[in-house]
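In the form predicted on its own, a lone chain appears below as C-alpha cells.
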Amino acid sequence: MNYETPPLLRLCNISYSHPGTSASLLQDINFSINREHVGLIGPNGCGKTTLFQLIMGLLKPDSGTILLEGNAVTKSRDIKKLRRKLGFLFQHSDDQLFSPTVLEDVAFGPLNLGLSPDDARDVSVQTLEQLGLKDFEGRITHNLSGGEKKLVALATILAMKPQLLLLDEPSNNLDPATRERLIEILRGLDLAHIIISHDLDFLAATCTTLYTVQDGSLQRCEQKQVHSHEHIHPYGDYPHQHGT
C-alpha cells in the first residue's frame, strides 16, 4: 500500500472572528505547506498576522483544525510540540528582544529546549556568524539599529532549529544594505517560509508562491506569478511598493 507522507502543516477549514464579534475575520481557511517558499499579501486589517497567530497557538480558532505532521494539534503539548518545529519572527522586533545581550537573547531558545549553557552558547555564536553579526555577542541588544536588530531576532529563531519560518512583514524599515543581506540569508535557507509583505520586490526574490487574504478567504494567485522586475527611476534601490 502506498502512504502519502503528510505534509508538515496543514490548516483545514480555520474559521476565526474576534471576540465579541460576529463577522468572521477568516473563514474556512484550507493551506498546506511542506517545502514551499510562500508569499502572503492582503489589504493591512485583512487577518494575516491573525492566521499566523492562530498557526502558533496564539490564538485559537472558532472551528477548524491544524495538523502538525498529519496529528491534530489540539491540547498543550501538541502546541509546545509545534512551536519547537515552526519560528515566528514579528513585525517588531522589540517585542522579540528583551535580554540585555544579544548572546543571552540568542541563546534564550536553545536554553529552552534543554541545551547545556556550553552546547547554546556554541549554537548561537554558530547562527550569528551565519547571519553576518560574528562578535556581537556581548553587544548590548537595546542598542542595536533597527536592521541588526531584525537580524538578531531571526538569529533566536534559527539558533532553535526549527523547519518552518513565519516572517511577518520582515522587510519593514530596513535599510537598503540590510534587506539585500536578509533576501540573501532566507534564499540560503534550506528551510520552508511563508512571509506577510506588501513589499512585492522582497517577495518576488524570496517565495514562489503567493497567496491573498481577503474578505476573510485565502486564495492562491494563479494568474500573476511572484517576479522581479527592472528599475529605471532614480528610487529604484530603495524597498517601494507598486500597485497591483
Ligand SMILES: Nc1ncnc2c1ncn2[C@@H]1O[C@H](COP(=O)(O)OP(=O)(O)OP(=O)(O)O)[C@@H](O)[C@H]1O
Given for the second form:
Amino acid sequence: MNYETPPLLRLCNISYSHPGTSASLLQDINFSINREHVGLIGPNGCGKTTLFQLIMGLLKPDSGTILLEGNAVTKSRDIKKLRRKLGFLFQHSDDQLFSPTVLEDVAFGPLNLGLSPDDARDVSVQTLEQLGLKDFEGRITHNLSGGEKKLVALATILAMKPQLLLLDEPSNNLDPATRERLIEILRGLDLAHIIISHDLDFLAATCTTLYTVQDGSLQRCEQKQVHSHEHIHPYGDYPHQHGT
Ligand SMILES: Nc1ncnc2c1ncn2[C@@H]1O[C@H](COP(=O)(O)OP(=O)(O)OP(=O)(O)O)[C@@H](O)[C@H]1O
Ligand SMILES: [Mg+2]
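Now the other one: the form predicted together with the named molecule, given that the block above is the form predicted on its own.
Whole complex next, starting from this chain.
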C-alpha cells in the first residue's frame, strides 16, 4: 500500500484539441508538482497558455484527469477549490484587470473569499507594498503602464494567498529594474510556481526544473540545467545571437 502524500497538482494523460480543429494540440500530458519551481518553454502557439487554461478549468480536456491533492477535479465545486489554491497570472494583464481602481481590483479576490472589507483592504495594501506599488491603491487601473499592470495583476493573485502560482510570461513588459525586483519577489516567496517564459535568464533565476512543450507533448529537460551566465566579447557590445 502507498501512504505517500499525493502531489498538490497532477495531470494524467491530458489531451486537448481546440473545437473545430482536428489535430491534438496537447497529447498525453503527464506532470505533477508539489513545491517545486518549474519553468515551461516552447515555441509560440505550441499550447503553453492552453495548458494553464486546462489546469484552471477554463477549458475542458478531451481526455485525461486533473487531480488536486489526489482527488480528481470534475465537478464545479472541485474547480472552485482548485482555483482557491492556484493563482493564475494571465499572459495579457488587460484580461485580468477589470475594476476602476487598483484597490478594487486587488481586493476583489479576498472579498470573494469572504474577508471583511477592512481585512481585504489590509491584505491588498500589504500585497501592493510587497510588490513596490505603495500608494497605488487609488490609481485608475486603466491608466497604468504595461509593467505596472503586470505587477498589479500579480498582486490580485498574491492577495488570495495561493499555494501554487501559474505565471504566464510574467517578465514581459518589465524594465530591467522591475524585472530584477520581480525575480527577488518570486525568490522570496515560499510558494511553488510554474512559469511560462521565453526569457531563459528569468527562468534560470527563478526555476530549478525546466519543461518544454514540443509537438504536443510535455518533456522534462533532463540534460540541460537552467543557468544564467555573464560573458565578455572581444569586440565590444556589437549585437549578436548565441547558438547552443
Ligand atoms: N479558441 C481557439 N480555437 C482555435 N484555436 C485556438 C484557440 N485558442 C488558441 N488557439 C490556438 O492554439 C494554439 C496554442 O495557443 P496558446 O495560446 O496555448 O500558445 P502558446 O504556447 O501560449 O503561445 P505564445 O508563446 O505565443 O503565448 C495556437 O495556435 C492558437 O492560435
Ligand atoms: Mg501563451
